[in-house]
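Have a look below at one chain only, the form predicted on its own, in structure tokens format.
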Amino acid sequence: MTEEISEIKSKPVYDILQYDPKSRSNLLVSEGNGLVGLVDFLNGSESIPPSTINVMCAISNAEPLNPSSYISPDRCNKMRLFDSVNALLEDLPVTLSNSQMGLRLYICGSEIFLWRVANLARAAGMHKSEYSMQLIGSKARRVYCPHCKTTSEEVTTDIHECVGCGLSLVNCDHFSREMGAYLGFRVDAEAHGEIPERKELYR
């Protein structure tokens, strides 16, 4: 189901991941939970060749979910894990540069890893009609400070500190695809010290 889209009109929406029959290459890319976003998208593309079928995920030991209990050897042409995050996105920039004109990017996880991926392959040239993108996981969010130009990661609650420099901020729907961070702007900016109870909005 496609989000509900907000009167922010930065703020992104994101929908299923659609195949486009115009690749002659697709990378697939996922964290956590997002490998069910992946397994769905491939049984709902059966006429995609195997062999134009990449797939990178990243598992950890306390992630109940197998990729290569799911995905078999002959659905694609390689599968490759990684233990965390980090290890799979310092790879794809050398995976992405050895690739060829016509590569489609599938990517699907949390909201922070779908900009942290995606910056990545704007700056190996990718266009974003080249890539798609599909939320599943946690919706914790990147939030840029403007006073101190520090983002904050994994913020969850509508007013956090920021990391930098301690003000308490409002994580606002405000969003930047070139930084992949939400904006925040400082809560008692007209009143200094008036702080709301803050309330957790996301997960």
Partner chain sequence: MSTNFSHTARVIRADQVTPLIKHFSFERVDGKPFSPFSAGSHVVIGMNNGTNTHKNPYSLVGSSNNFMEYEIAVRLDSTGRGGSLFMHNNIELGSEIQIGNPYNLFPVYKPAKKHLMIAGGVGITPFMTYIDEMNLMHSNFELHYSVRDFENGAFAKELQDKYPNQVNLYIQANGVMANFNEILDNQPLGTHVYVCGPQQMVADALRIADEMGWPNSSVHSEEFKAPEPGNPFTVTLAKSDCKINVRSRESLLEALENANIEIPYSCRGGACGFCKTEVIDGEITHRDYFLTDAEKASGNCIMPCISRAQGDHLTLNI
Contents of the next structure:
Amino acid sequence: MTEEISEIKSKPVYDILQYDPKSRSNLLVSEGNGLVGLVDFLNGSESIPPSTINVMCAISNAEPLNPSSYISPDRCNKMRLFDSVNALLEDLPVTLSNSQMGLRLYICGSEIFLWRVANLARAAGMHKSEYSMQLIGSKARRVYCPHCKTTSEEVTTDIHECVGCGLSLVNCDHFSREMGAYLGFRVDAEAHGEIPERKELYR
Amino acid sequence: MSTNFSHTARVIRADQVTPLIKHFSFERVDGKPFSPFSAGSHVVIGMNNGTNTHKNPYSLVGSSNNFMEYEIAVRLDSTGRGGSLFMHNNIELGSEIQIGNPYNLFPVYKPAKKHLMIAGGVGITPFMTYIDEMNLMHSNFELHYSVRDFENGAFAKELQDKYPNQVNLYIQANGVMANFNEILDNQPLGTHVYVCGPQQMVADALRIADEMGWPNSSVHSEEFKAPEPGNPFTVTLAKSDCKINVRSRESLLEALENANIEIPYSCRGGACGFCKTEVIDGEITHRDYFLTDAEKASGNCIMPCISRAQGDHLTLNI
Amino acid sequence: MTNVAFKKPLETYREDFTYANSEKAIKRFPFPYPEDQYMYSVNMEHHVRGETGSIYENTFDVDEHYLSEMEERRIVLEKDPDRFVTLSHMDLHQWDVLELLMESFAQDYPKYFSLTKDGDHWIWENHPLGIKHSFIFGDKSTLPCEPAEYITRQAQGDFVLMDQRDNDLYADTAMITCAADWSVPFDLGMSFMEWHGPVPLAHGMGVFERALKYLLMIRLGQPVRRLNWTLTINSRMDTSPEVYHEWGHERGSITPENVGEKIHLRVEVQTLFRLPRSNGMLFGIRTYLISMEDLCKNPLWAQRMHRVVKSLHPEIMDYKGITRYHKTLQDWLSQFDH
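What would you give as the form predicted in complex with its partner chain, now that the form predicted on its own is on the page?
Next comes the full complex, and the chain you just saw is listed first.
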């Protein structure tokens, strides 16, 4: 545990959504501004037969983009809008349980959203080669506290107070895909009370 | 020091279960149990015909009595290099052979939600142990097994009787062919498909899986690739300062072994990487699945179990 | 026939730290540095039987600290049961490790352990811990807890069971109560590269790529081993992130007077076994602790320790948590180097 954190290879690295030409059906999933990523993806992949494309969008209250204005109905088989991320995430396992091999999932949104969706896909049996992620939106982190085993949501600073035990935690780039969270640890464990100023890093 | 440990075993059962397939059971001569093994494992059987040793890999089809016995099924291949012919004609009750430790190049994908097995002919053999394991783990599985005719379908009756809901038999003599498009269609997410059988069948199944959008990570296959014959060539061993001739129908590995030079090996089919040997001189015809493109292009290593000299000579750094 | 003088009363690895090595334990300690400078390497060798009396004499070493360490494990698990975690597809792996440990102990230490098999009906006896248990191999309901947990509660060291798939290894079951600063359950389910994510420098050197390729090919009956090391303050076994908030401050408590007593060299003897029924791998992490004071009774070790500490790469120092007391340690060790 150190004050300076070296480059950590478990930190996820994101790219733009990659179309897999082998796919038989394509499910596009977004939250908020992630819609932009789906639109770019569709504009860049005009050869994909619309009958193979299904879209699920969670509309964010903060920035209410209306997906119907951006994706025309003839560009996909079905588009469904959800008024919250939770509503979308409740429906997704049902949709996946009715899906077949040959499906590819394209996910676009904040980092926390990406991994919540990816983990539902994995629970349904999908392999990482069957889904693609693009980060558009908040880089706020989920941070796991090993001391009290609570996960704090939406952490935007390098140091924060754990919602479970109140200790000041610094989070590092070591990431657990299963948890969709970064590892935190007590920032002043070696010298109690010496808590550096926090910096906002993950917006 | 040789790392190819094996045990001497004797045949305790040798049954001609179909005209082309012989089923053998072995026990160790030292009376100890064999090692437990994972579904899909193979063992290399070494047999001495008086002049040289045949070493062939065979899938384990089962074991009995808490691993006191190992069972294999051997299909007679009259066009092959003689190993199966030797087993059919010369290995019988009481014969002694060498059995290597199990090694697995075709394991079950543990987290799969469903296991879909496609077998052709003697390709059924690894699936016999798969089904044992899936039974134990209460896994969701389905088998599609193509045989020429019911008589020649090793284990066909046994499988159909035991698992009527999961086993689908396709008997070519009755004009019933497995339709891979149908089999691979409508499978739930998290299904893994495993294919084993004749080369063409495996190629067709893999191609169709690919066309139907199955990702490579969900598709697994095993082919029993035997070394293909080629031009004879000579080999110089730089460190041992000797020269060996490799005949047309023997592999480089076999030629070395017949000259009492031991090289580590496992699958003997170009897949596992164990026999990788450094090459100092000579052009290589690579036929393996293990080396990277860069390694093949560099020309400084070879998989002797399956690859050969392109020209008439190789120098190895052993 | 191996005899072990189990230490009694039990030593502690926390609070009053009564742990201490006998002269015999000091002599057989696995000193990890082949050279005066330390850098990462794959450094694997075959795990073959070593000299009588050495830590490599038997497949899994049982030493004088056995009873104390098992009690320490019990304490950790009582406070935090999540130090043992497993994913649902790992049953075969678990039975594999139970079989491997039971058979090894019974074969190597017949005075202390015995295993009787009648088909699937097994009887296991662990005399030092006063355990006698009949169970059915393969039937979880006949054991008081998960098979891997059951047996690793009776074996020194941490254990990770890995599933081999996708040309990779996944840490899908783990018993970790003496972690050198890594977290289970956080790392549960990670691939080989992912759980080595935080290690500096080694990735750029390609160490992990080569190591993974080598591990994927390990065969039944041909286990390998390597050594890893770090430093710990006090004889604390549990230096996990879970309790870092409890022990972290100890790094700031080092003075020139207490170096010998407080700073411990912590060596992990890591063993890797192919598992027969699951085709997975067992990763055993057997931890040995020795105080600087005891280590430096051996003049060659003392001199080398000084040179290793002096030349240690700053990033490695950082990663191993040594930075805060590095200078004090180096100064103290210099007395042994001429």
